[in-house]
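The chain below stands alone, shown as structure tokens; this is the form predicted on its own.
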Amino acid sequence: MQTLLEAIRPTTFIRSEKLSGYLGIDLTIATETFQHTGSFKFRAAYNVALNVENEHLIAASSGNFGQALAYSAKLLGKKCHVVMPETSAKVKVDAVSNYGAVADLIDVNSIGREERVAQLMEEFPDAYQASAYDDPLVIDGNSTLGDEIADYKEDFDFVVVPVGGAGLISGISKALCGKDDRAKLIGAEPLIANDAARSLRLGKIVRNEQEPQTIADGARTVSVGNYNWEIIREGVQAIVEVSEANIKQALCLYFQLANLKVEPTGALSLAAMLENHDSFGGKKVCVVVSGGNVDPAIFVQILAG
């Protein structure tokens, strides 16, 4: 059985001289595109799974989570349940079922996912219910990539997170926190799915009315988690809301300028570059990209423009 840090891949850091002449930033791409499942998710899924006591996992994910919670589960010999959207992509459907878990697929406009785990707690009473981001489990696996950042050859002016839940941005906060002081931490949101800004310019947590129909899937998120409020309303000094345009946009100068295959949400920090350049520009800048599981369908749909 191998501990968190045996079991990651270490993140993949790249300089493109010509994003970065593009963009007139000096730029680092931290991607997560190469970790295990395809996405920063591994390392909190591995950690949850890694350190509870029950051989059942069950969870509600759009898809990262939970391919990364199923393989996970996979590798340390344990069950699991995923409640999906079905309107998830496809790829991220599948390698939850290719992992050997449970994909439960619903219709969000008729049952929340939140309702459909918690019936599936009640038929399996000795699992374990997994946050795709409200667990310290998760906010301590995810610290790992912070800790990278952190370590790495570069002094950083910003770091630019995506923010759905606020898992990832959370756990690099809490890492960056007294390793990291100069580097300044900017979550990047979409702007129709913008409860973590909102909540924090009136500094309490503002939930969504439904789960918001962004391309960036992985931030359909109601509300940011409690643990996590607490920890970003300290340590992240602002977020940047951004455009559905900024985000396809941001996703095509990855594959041009980059060579780099992202998803929508994964492209949500170098979006918050072309939202809100003039803060940006001239400066140190580390954008995380969070994962690359996106539908070939849709990747080659937005690349057509």
Contents of the next structure:
Protein chains: 2
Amino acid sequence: MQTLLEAIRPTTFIRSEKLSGYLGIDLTIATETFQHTGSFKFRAAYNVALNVENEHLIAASSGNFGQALAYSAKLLGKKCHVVMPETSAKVKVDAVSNYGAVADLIDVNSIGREERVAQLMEEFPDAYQASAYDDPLVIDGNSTLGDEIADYKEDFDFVVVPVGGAGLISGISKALCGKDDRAKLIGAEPLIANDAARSLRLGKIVRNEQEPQTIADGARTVSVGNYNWEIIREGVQAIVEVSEANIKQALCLYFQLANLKVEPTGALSLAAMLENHDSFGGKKVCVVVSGGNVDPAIFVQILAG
Amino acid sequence: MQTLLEAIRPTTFIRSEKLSGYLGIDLTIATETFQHTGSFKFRAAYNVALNVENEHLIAASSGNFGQALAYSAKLLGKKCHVVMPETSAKVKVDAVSNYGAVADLIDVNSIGREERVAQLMEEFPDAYQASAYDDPLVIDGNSTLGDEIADYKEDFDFVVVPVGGAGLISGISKALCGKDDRAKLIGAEPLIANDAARSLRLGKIVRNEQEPQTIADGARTVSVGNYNWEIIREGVQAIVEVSEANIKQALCLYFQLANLKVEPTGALSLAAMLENHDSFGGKKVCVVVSGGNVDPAIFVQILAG
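Switch from the form predicted on its own to the form predicted in complex with another copy of the chain and print that structure.
What follows is the entire complex, opening with the chain shown before.
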């Protein structure tokens, strides 16, 4: 059985003269696109699967956390159910199944995801209900990426991180706190899903009324988690709210100038450079790319403009 | 002034459970897509620019070597002319210009590339005429990638490398020779541009009658170089000839299963896995991706099938 640090892959740091030159920013990309299962979520999921005593894990996720939990459960010989809408892309359902987990497909018009998870928890009372972000084990898992950024040789002015449920940025905040007092930690969130930015302004958790339909599907969360909030309210300097157009533009710039395939949510931190260039121009910035799993049809559509 | 080993970026080794699982091959990807200027050519170009005494470099290249030479010249404060067809993609011309070199655009119906290079050499007799592959300095530069593969912790059964002018595979061959006697070195070449495979079969350099119009534009060479030939005739076990369909399929598999953006020429080594699966199934294989610079429109066209 591998420890978390044995199991994860180190993040991939990439520097692109073309992209830095184009933006006039001294940019370092920390990309999790080559992490196990293609996103940072493996750090969280493995840490959960490793540390809970339960032999069975249950979660609702149509995205990266489901794949990461399924693969972590496989590596650790545990059972896993992932509740997904039956309309999920086939590649995502197949990925969960291929990692040996049960993809529990639901008709979201008949039953909510949380409701179905509750049903499964009743059926399997010994299972652990895993949250994609609101769990100290998730935050600790994600903090390993913050450790890697702190250990990287550059003195960054800013570290910029995509925000959905705030699982990643809270982990990075925990890691950087005290270690790297120079770098300011900045979140990047879709403008049409700006609950975290509003929460930071109001000093309390604000919820979206419904799942916002941003193209950054990893940021379609209704609110940040409670554990995450207690960390980011202190550790995050600001959250840049980015337009859908800038998310798409950032994805294209990664592709054309840095040879990097990212998913829309992963492009949020670069989109913040476009959105708020005055703050970042001429600075040393680490942009975190959270993952690279995107439906090819959506990618082609964005690339074709 | 940086030495070659200080100037180059180490290659990026990537392992993808999804891609390995899909193919039934224990695959390690060594990708040069994040090398300076987006391809392995920087290793060669920098080594040339560093070691020749001439303060001016001249080459014909519409592709990766031109960009790499332009950037190397910039880093070393040398002058550089790159002869390119005036029909070259604007992004390629801009890349050469942005690195500070002169993009010398020609009408290929009026004058051949070699002829124009000869004109420039007459105009600038103190310049060095740089070849993209047929030069011992190029081979030595590329051998650094072979050193990295030899130093990697895996014992590979096969190391598979794209072949155009054979600059890369001859460099890797030179590095692996004696260091790693276990791994068999295999070339991957487009079937419709198979001069290297035919050369190996006949025991002498065979030339294509004209530039073959393979989608792998880095392999549109008329023949391998003389210096390259002397190395690969001994060091390369076989060259797999791959179909255009398998090149495209390999590019799509990288994108979908490994989150990797590669150019068609870079996909040749994975295409060899598809072409000749019986030889590679169940083996430990290192596939080298030579670069990632591809016109977005061509990429989208391939991805859309």
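We call the rigid core the largest set of C-alpha positions that still match within 1.5 Å between the two forms. These figures come from a predicted structure and were not determined experimentally. Residue numbers count along the first chain shown, from 1.
Report task. Align on the rigid core first; then say whether the Cα of residue 151 has moved by at least 2 Å between these two forms. Result -> No, because once the rigid core is superposed, the C-alpha of residue 151 moves less than 2 Å between these two forms.
_I want to check residue 75: does it shift between these two forms by 2 Å or more at the Cα, with the core superposed?_
No, its C-alpha moves less than 2 Å.
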